[in-house]
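The chain below stands alone and is given in structure tokens; this is the form predicted on its own.
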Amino acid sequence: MFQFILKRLLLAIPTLLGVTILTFILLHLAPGNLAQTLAGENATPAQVARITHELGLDRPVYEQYGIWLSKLAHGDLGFSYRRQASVLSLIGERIGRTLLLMGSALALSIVIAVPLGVYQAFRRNTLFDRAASALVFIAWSMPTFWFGTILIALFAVQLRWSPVGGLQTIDTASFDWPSRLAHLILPAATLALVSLAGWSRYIRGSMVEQLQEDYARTARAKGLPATAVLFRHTLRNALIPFITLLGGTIPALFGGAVITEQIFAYPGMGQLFWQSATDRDYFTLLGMTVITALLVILGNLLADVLYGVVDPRVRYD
């Protein structure tokens, strides 16, 4: 195990590599000027040379590239000259409100998405299951940020449930977990929707596979009860291609959460990329691009690892 977690740590290294090559050149490529942007709209063309010269940007993409790539390779992820601070610092303070919210949009969409999935398999083509299908589907096609303002103005502004947004009452401690939790609770239901609705529809379609399988039909023609069939034997087997949706619902979570914070003034790392984009400013996008690759690369490796947990007869070598 350890010598196969390592090969894919290794292996990790050019897939990075690629990726931040890739990213440095599409921002180098986008319209708009930083030098332009910090310098101000009424800024001479002499003042924008001298900030284009200062910051490096006068040089070759490649040169730019070697430097900031050196750079990282050192644990420096860059400067943020528009907000005069360092990325590193930037992501650290916001990278732990973003996993919390991941974190609970993956756990309340595997609780509702996994038994909502296998009732219906085991009550396919019934009321309920045509009922249950179509309110997924419904869902599936509902915009984020439509749905994100929907739960605003029904659980915040008209029953007021719910705090519209932000990351916790103003005039609370700094780490009032309730007040957070209160916050967390309509983007974590949110961000959930990105993914709940097509994990429940495959739930259902890989039970429905499994519970037609000759080792189900022998456990039943056995006299086993069919809770036993259902959560003893096929819920295992039908869990084990899911796995590895859930090592790829990482760049999706992201990309749901940079919408959703923004909805709901949460200011994590999804509403930095936001006003980083909006900003121009390219080493933070940078930055986060490469945080944001090294969670997807771990997320998938984590995956693979777990295939070994669910399925016994899977081995590394």
Second form
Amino acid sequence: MFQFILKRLLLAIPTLLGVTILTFILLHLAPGNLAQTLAGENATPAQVARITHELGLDRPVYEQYGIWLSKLAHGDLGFSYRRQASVLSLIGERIGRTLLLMGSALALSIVIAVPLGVYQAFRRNTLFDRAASALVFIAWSMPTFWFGTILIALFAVQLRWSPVGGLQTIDTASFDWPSRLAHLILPAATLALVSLAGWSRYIRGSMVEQLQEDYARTARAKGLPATAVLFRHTLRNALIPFITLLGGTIPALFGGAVITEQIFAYPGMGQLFWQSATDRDYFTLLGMTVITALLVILGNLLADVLYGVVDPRVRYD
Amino acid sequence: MIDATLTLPVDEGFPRRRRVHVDPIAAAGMVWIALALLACWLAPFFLHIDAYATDVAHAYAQPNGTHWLGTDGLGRDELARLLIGGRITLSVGIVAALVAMFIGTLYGALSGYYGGWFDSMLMRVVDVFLSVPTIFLLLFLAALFNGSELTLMLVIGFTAWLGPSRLVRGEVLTLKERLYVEAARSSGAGDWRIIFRHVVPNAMGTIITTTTFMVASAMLAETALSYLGIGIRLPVPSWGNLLSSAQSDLFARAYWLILPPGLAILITVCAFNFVGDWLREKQT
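Having looked at the form predicted on its own, could you now put up the form predicted together with its partner chain?
Below is the whole assembly, all chains and molecules, this chain first.
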């Protein structure tokens, strides 16, 4: 097990390097003078020259990449001239919020998708199953931002049950848990929509498959109640491949966070990414892509390890 | 002619015409897609209103006899914009899906067919792309090459080929072991001929199914990019930017603008997903 984790971590290094190269290439496709873009419109020529020199922008691209990479190895993600802060501190300030948002969305999505899929499989081909499938398809086909706006219009504007957006109520200066959670509900519900449909369909499909297996019929035949078979026998087996699916959804959740945070003016990583993409904040974009890729790789690794914990047939050789 | 399929037992090994059973929901999806395509492209023949003509005197008109779906903040006819916007969103969806499938099929087929270190190298590249959220790549590319429909199609297509390439690779890995591939090779066919004449055509089922889902997700990508302000630029209408501008029109109490583009996207994306789901079930 330990060796497996170590091997996977080592394999993650070339992937991460690939991500940095990919991002570097993409950024260098951008037209215009990079130093000028970084310094902002009002920068003096002297400032632009200084930035050019500091970042080695007057040197070949591969040397720039080398400089950036050696800094990265020392934990330095660079400096955002536009935001006058180090990229690491910009990300550090926001990453917790985005992870909290993603975690709540994930939890909400599982809490809805798993029971729904199980019940649909148990009552398959009934009216309920069909109606639920249709709803799931609609959820799958809905633009995220439209769903978010409907939630705002309904729960925040009409019913006034929840705040419209933001991180917490402004007049509370200090960290305020109840207010933060209240501001989290609608964004989490919106983000949950990204994964909800796929997951409930997946659970339904694999539960239908498991319920037709011999062991499920045997368990029923020896007199176990249906719920015991469902939850103690078939659900366990249906959930095993689901873990891998969870790991694979992390990039989509990050992607969904970009839109969700935009709708609810939630100051997290997604919002920062969108802002720095629009004002071409070079190093912030690079740093965020690397950190996100790292989290995605770690998430997939965690899913693989959990897979082995849940399924004793898996061996790590 | 007598319909023999109903009376005779199934005769193995003899190809005969089979009735294709179409799931009613999938059939409804196909009909909707056909109607949407016809309505959008034939719009100039039955609707004689210019989608770009502004008429500030009749801004924010509610649905009425001349403007069936009302007008927007500049007095432009919403129905005309919806139909012209549909052309753009549908063609972005379809072309982006074709671009993604073209790259994905080529990449996956080569990777699966040649195998070995070549395959593992190509798949590592896919891993790299997959560890970056798609919307990050979309934001990068759309911010770099801002503007036209064509670039949007290419940008969405270029970010969507990863999943298809893995699927095609998986298919090719099993297909390349088949006897007919062996037969083709022993009769002197080259690699390219085997890949594109024997292997890929047999993976067509997977490819077509995936394309259908890709159209749906590419249309959603168009709406998401329009919402973020880097999709199709106004005044050119698209379902995505009609929907996102309708949200700000809500402040002017123009509630009638929000439903048409929203429903158009929802139903059309649903239709493609229904058809895709039916194709997938039919395959297994």
